[in-house]
Amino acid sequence: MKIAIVEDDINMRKSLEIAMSDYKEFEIQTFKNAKDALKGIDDSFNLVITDINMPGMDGIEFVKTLGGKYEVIIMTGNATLQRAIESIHLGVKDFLLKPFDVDTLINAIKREDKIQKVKKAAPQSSSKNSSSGFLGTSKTLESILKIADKAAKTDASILLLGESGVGKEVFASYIHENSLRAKKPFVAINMAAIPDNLIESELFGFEKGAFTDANEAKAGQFELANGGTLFLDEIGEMPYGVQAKILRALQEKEIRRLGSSKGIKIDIRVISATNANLNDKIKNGEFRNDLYFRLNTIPINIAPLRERKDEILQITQRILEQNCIKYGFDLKKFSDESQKQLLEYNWPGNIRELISVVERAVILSEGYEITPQELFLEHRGLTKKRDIAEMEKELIEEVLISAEGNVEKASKTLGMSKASLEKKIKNYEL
């Protein structure tokens, strides 16, 4: 297994090099900062282990730049709960707090090594990813779907709001499938995943010779979605210069390929989504007010998983069954204590995190029954000494500090109403 370790502290870096030299099954290469690592990491690496607080580019930004190409373990000496949540949103599997002994790190690496080997050995399936579709139900979900059902019958633009990992693309697909455009294309594009210099050509297409390497004409996402639904995810990350062109396309119902003087009429329904606070981005001059109102005809707030507790064990069972079939295991089950932990944990990464945790537990568990130790939720903030209320208090306190005491701003960051937050502030005596 080839591993990249990114650590700016020379003493820590050298200590890890020496300690891990005893493990001949691991090939280690260290980097003193994220920028050096980006230059030196190639497809031969299986795992990246990185610090968070580093000069130049920090670990969170580094993981974002990697774009999910590598599995990542985060290590840090002064982590906050908020930073841990950020890393979980990015798909980080393990979060180790310094100081830790080498055995803790080796165990995390071996877990990841086993997961990668099982995944490689599994037969490739052409079916949809297990995260597609609603995997459970709850009263909260049903109330959100009632709004979605009403909105689906119209042609109005819809803005899906909610934390990362709550299933915004699933909702967008559901709305499309229950709309009058259901038989036409559903095209999803993640605005945060496209480099700024390519986003315009990706959205609007280009003609042959429009720029270097444009060897043939290509239709953009707006054209491909014609007659159907275009889902724009992570719109808060959209470059400001592109926003005016998208607004014009929506107003005039016409786009123009790069390198063309001819307009192309389009008939699409736009659903957009974000986990960012667009009002703050508008105030900071990062998002156009007129585009916001164009996209926000019908806003739908999607509740986080911690407010949809009834779905947790339902989703767990579905993902458990799917992964046992996928990896060729006999059907396993979660012990009563494991199920209790699944319900107690706060799920800051929402459904996406739950799916990841269940898949990992299925692969790593040795027996028929999956134990709490095989969930590894302690690394994510669930410990015997700290209950959910204590974790929630810490998170609220951190967000309030970040928001400089602005309760309204903090409530939006936390994804709860101002009244609920004020009540919790009073209960926790913050």
Ligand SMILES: Nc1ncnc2c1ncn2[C@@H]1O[C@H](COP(=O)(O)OP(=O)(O)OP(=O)(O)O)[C@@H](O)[C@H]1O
The other form holds:
Amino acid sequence: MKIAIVEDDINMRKSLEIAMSDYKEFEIQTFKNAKDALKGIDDSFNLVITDINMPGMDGIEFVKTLGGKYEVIIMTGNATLQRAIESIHLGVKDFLLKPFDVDTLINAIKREDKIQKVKKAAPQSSSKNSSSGFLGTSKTLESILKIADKAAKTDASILLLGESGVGKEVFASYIHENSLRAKKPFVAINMAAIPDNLIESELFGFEKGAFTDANEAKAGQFELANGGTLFLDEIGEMPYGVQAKILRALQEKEIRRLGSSKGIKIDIRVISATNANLNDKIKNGEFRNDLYFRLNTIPINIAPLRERKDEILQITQRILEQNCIKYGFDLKKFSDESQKQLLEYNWPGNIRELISVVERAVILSEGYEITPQELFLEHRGLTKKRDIAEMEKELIEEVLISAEGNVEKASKTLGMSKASLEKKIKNYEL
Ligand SMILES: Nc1ncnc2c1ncn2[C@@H]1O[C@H](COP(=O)(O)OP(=O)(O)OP(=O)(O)O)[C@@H](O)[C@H]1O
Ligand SMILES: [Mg+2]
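Moving on from the form predicted alone, please list the structure of the form predicted in complex with the ligand.
And the full complex, kicking off with our chain again.
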């Protein structure tokens, strides 16, 4: 297995190099920043391990640039929840919180090695994920679907709102399939995935000779979606300049290819989606108010998975079954204790994270029953336990301040013994 390690801290880099040199099966190459890594990493690498906070290009930007071509493990000193969610969105499946000992890293690499071997051995026929549509149900989901069903039958613009990984894309195609346009095209365009300078030609198309590379005329997504549904995904990332043009196209129901003076009539229903806070973006002058109103005729808020807990075990079971078949295992089972953990975890990456955790657990588990340890949720530092610890730390800090550092007084306010408060102060490094 050939592994790239990207780490700006020289001490960390050197000690990883030394520690890893004991493992002949892992061929390591280290890079001191993302730019060097982008130059040095080629198809022969099987795994990329990267820090997040680095000068120049940071780890998240780096992973984005790799474009899903490599499996990635993140190691980071301070995993803010936001960063973790972003990396799940980008397909990262494993995180290591610094400081970690070398064994933790070796184990993570071995897990990745095993996963890649199992995946390679699996028959290629079963396409990526056979999961389309909703794999579970809950009261909350049912009530969102009710709104979606009603909205689907109209031509009104729908704005799908919700955290990363809640299924906005799944909803968008559900709405299309249940609309009067179901037999017409569904065209999805992800604003975050297209370089800013190409968005216009992508959306509106161009005529031959419109710009240097335009050797042939090309229809844009608006035209391709004609008669059907246009799904504008991640609209929070839409460049400001393009927003006015989209608004005009929607209002006039007409577009113009770049380099053409001829208007083309279009008949589309628009569904858009974002996990960004558009109100903030409007306040900051990054998103046009008028476009927001045009897109937001019917807003649909998709609840996060932690508010749809009934779905967790249902989705888990379906993904478990699919993966056992895919990888040729006898049907496995999650132990009671691991089911409990799946229910307790707060899923910042929502259903996307659940699916990836279940798939990994199916591959990595040794026996018939999948144990909590085989879920590998603990070391993410995103579990509920940590949240409670954080809350406790903050509370103790506050009480200590108001007691002016008097531990005895603070312990009375907190209702705990002086000894246990002292222990906690030491643990939390207060
Ligand atoms: N109810 C569900 N049942 C099964 N799988 C689901 C469900 N909802 C979402 N998924 C799956 O979870 C993953 C994430 O869903 P999707 O891409 O729609 O999320 P999203 O809300 O668009 O997230 P983001 O804001 O990060 O783009 C996809 O693989 C999707 O198939
Ligand atoms: Mg999405």
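Numbering follows the first chain given and starts at 1. What we label the rigid core is the largest C-alpha set whose atoms superpose within 1.5 Å from one form to the other. Keep in mind that what you see is a predicted model, and the values were worked out from it rather than measured.
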{"property": "Shift of Ile41 between these two forms at or above 2 Å (CA, core fit)", "result": "yes"}
{"property": "Post core alignment: Val399 C-alpha displaced by 2 Å or more between these two forms", "result": "yes"}
